[in-house]
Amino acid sequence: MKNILITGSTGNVGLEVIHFLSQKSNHINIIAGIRQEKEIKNLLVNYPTISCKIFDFKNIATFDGALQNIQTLFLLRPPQIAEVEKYFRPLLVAAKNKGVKEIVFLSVQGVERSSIIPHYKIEKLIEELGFDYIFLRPSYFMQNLTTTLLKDIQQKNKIILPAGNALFNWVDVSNIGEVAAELLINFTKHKNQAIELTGYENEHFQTVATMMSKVLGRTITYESPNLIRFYYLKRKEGLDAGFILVLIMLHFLPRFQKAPKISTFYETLTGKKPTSLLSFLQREKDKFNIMRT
């Protein structure tokens, strides 16, 4: 049986990957990389057939144990970790030494045009070390609205980003997890490919704010500050400087790029339409109202 290690297993993407993997095959062992012991019990309540190993991107001492007897690695980059040489090279070297053969890496659409973002450097590192790989390159997560951007929406009724009028393609993390699970199980069919995964809507944040206003029944506005103001605003809120810079790269650079290409890969693979923005907002409506002031 194939042993698959899922990194980021308690986050939005990791949980969706585990959800779909656990439905799809009895011929794999799913191992969840868990940073803290206390998280294991909650995960096993919902997925009692999986295994858990302690794994922390920032603790090299956890690498060998987590990677022992692993053939396939699902790798993502936690939003707060941007230093590729410091954190990802030691991890990938350890994976190579432990005999990991296959990596599905959660990258980002358009990475090939943005060599300064961490995802680009991680892709190159995976190739450099000689792994068989699949680079899954999704577009902009709908769930950014319910995670990174949520506090401003709840407390200020605003989306605050230096994105100007840039168009973003919107994809549901559930769709990503479903595709990732399929790629992990049928790796050979897609190996050494970069696969873009998108929804069918290219929209800018002003349009999204208008849609949210209609769904939530209150006015949500979009504000696009200059880079200096955005940086200091987020530093004042306590965000790490490295994380703010990643936010800037992911939201400011698209202002100078063409509209994202739309991929039909999800529908081709699953036979279903990807989640629409409206259905996502309706599904997650209650989350936007928590902590409202």
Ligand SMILES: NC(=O)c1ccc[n+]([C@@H]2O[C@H](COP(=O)([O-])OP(=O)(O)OC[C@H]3O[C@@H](n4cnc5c(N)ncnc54)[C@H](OP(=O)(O)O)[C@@H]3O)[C@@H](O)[C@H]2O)c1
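Positions refer to the first chain, counted from 1. On a predicted model such as this, the values are computed, not experimentally measured, just so you know. Heads up, when I say rigid core I mean the largest set of C-alphas that superpose within 1.5 Å between the two forms. Compared with the form predicted in complex with the ligand:
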Contents of the next structure:
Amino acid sequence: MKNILITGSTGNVGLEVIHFLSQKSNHINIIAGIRQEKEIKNLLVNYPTISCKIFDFKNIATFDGALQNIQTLFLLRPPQIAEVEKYFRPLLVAAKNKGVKEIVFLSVQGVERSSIIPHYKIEKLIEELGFDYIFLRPSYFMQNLTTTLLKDIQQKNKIILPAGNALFNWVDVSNIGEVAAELLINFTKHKNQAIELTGYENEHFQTVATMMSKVLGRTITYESPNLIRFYYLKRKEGLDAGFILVLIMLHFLPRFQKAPKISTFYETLTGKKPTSLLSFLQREKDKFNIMRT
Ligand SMILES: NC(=O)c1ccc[n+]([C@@H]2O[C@H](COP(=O)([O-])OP(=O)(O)OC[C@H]3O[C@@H](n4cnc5c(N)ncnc54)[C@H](OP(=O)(O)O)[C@@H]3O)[C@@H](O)[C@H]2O)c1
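Mind pulling up the form predicted in complex with the ligand next to the form predicted on its own we just looked at?
Everything in the complex follows now, all chains and molecules, and the chain you saw is the first one.
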């Protein structure tokens, strides 16, 4: 039996990884690393066969317990944690000392061109410490529409981002979870590789807004404000300054970059086409409705 620890297990990607792992193999133990005790019950209701361990990136005292008897780690960088030396080095050193051999790290497409982003530094650290690894590098999550951008869509019928006409490659987090589960189980087959994972569509936000309007039956407009206006708009809504800067980096910089590369890895691995934007929007349609209290 292989013991796999999943970090970020209550988030978008982690939940999908658990979902697919728990369907795929009887020869693994899935251990969800959970920051808060209250989350354990929620996870176990849906996935009664997994176990949970308290794990907090910011609390070194939780590392040894969570890493006990773990061979394979699914490592995710929570969006709020950017300090690699402060948080990831101690964790990875602890993992090494505890005998973890394999790491599937959720990175990001294009990481190799951007040495300032934390994912780049984490990839380097994993190599430096001598783990076998798979760097899974997905493109832009379709689920950004149902998370970060949801409030503006629900309440203002708008997508507001400083992305201009930049093209984004859109990938479904469910496809990422499916691939990650396969990589965690059949690690050796793919080890020491970086794998880009994308959907088949490079689209800009204007096109996505038009598609959404058709699917939702109401007009969704796309607005690309200048950076100062975007910053103040989001500050007024109470968003953390650091998070706004991340949004700017993610959406403004692609205006000056080439169109994202499209990868066929998902289809090669699963024999299926990746989720299209249209089917994602149809599947998640209800989430975009205005919430009434
Ligand atoms: N959005 C995109 O388009 C995109 C594209 C490519 C790559 N990525 C990468 O994907 C990652 C984000 O994945 P996601 O969307 O699944 O994130 P998410 O939904 O925000 O989930 C974050 C997870 O991390 C956990 N977490 C937060 N702080 C923690 C701590 N101190 N200790 C332990 N766990 C902690 C959260 O647990 P709690 O429930 O306790 O908060 C949650 O399970 C980032 O690294 C991002 O750069 C994103």
